[in-house]
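Read the single chain below, which is given as structure tokens and is the form predicted on its own.
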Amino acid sequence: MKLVRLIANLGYGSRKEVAQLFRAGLITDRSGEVLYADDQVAHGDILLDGAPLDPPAGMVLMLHKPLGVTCSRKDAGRLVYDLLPPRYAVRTPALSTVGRLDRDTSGLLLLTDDGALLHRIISPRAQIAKVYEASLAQDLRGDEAALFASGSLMLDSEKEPLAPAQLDVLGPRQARLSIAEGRYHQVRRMFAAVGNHVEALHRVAIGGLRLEGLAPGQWCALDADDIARVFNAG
């Protein structure tokens, strides 16, 4: 792939705009040598105005999604893409969220431009656990863990019972819930089914990958070892 197309696909501008960056001598290798559009250079050795390029296609990001932010490109209000460099919203292939967290749920969110990886993570066959911590409006009554683990809990408007889920009690009104499904507002609806209400919900892990070291709104690129943790809960 020509360097002009590569850099344009990363969202740095149209091909015409990227060509102008080449003419201005802003695209160099790590030794400072000016590069030209037809040069063959490893991605990691290309600098734009002295800074390394963004990761190539296949990028995976971990974001600490704050409350009040929507996993969408078009909804009104703040969007998760507003937390990233603007060029990330126009990369080719497109960067997409791996599943969704609703506006009132915070925590670990993955984004990737690797469609095959995205579907591998969200596929029901993968049985990748998503772990949430919930603050509840009322005290737990004591039988929730057994009911959630039974595989018999039915949600309103659903035709199939939920798969077994693991509930750990953290306090009278605090719980950690691990689910391998992704039904609409599932965690909130599970607690509603036992007469409770979720006041705050935070996702702390996907598979073996935990949300650590990122404040709300912060993000980082994942390496191969990080991605492997998604599929290995340990």
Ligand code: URA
The other form holds:
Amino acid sequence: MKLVRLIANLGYGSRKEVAQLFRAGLITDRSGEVLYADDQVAHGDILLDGAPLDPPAGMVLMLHKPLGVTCSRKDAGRLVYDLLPPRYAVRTPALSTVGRLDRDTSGLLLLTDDGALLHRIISPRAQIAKVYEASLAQDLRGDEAALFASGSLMLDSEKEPLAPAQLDVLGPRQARLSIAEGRYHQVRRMFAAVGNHVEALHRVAIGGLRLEGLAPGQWCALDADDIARVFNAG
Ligand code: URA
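Please supply the coordinates for the form predicted together with the ligand, as a counterpart to the form predicted on its own shown previously.
What follows is the whole complex; the chain from before opens it.
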């Protein structure tokens, strides 16, 4: 791919604007040599105004989604994309959230521009555990773990029962729930089905990838080992 298109696709500007960056000598290699639009250079060797380029297509980000932001491209309030550099919202191919977390759910959210990878992670057939910690309004009754594991729990307005899910009791009103599906408001609806109410919900892991070392609102790019962890149960 021509360098102008490659850099424009990363969201640094239109092709015309990127061509202007070349003319201004702002695109160099690591030794400081000015690059030209027709040069053949490895992505990792290109600097823009002295800084390495963002990762190429195939990028995967892990974000600690804070409360109060929406997993949507257009919404009246704050969006997860507002937490990233503005150019990330205009990359080609587009960066999408891997599934969604509700506005009032915090925790591990993946974003990627790799559609095939996204579907491999969210497909119920892939059986990748999404692990949540929930604070509840009422004490647990004691029968929830068996019901959630049974594979027979039917939520309102659903046609199929839920696949078995694992509940670990962490305290009278605290639980960890691991689900392999991603139905609408699934965790909140599961606890509602047993007469409870989720007061706070936080996703701690997807597969074997845990949310560690990121404060709310912080994010990082994942490498191949991190991505492999998603597919290997922790
Ligand atoms: N289940 C929910 O109810 N909400 C989320 O954000 C994720 C799973």
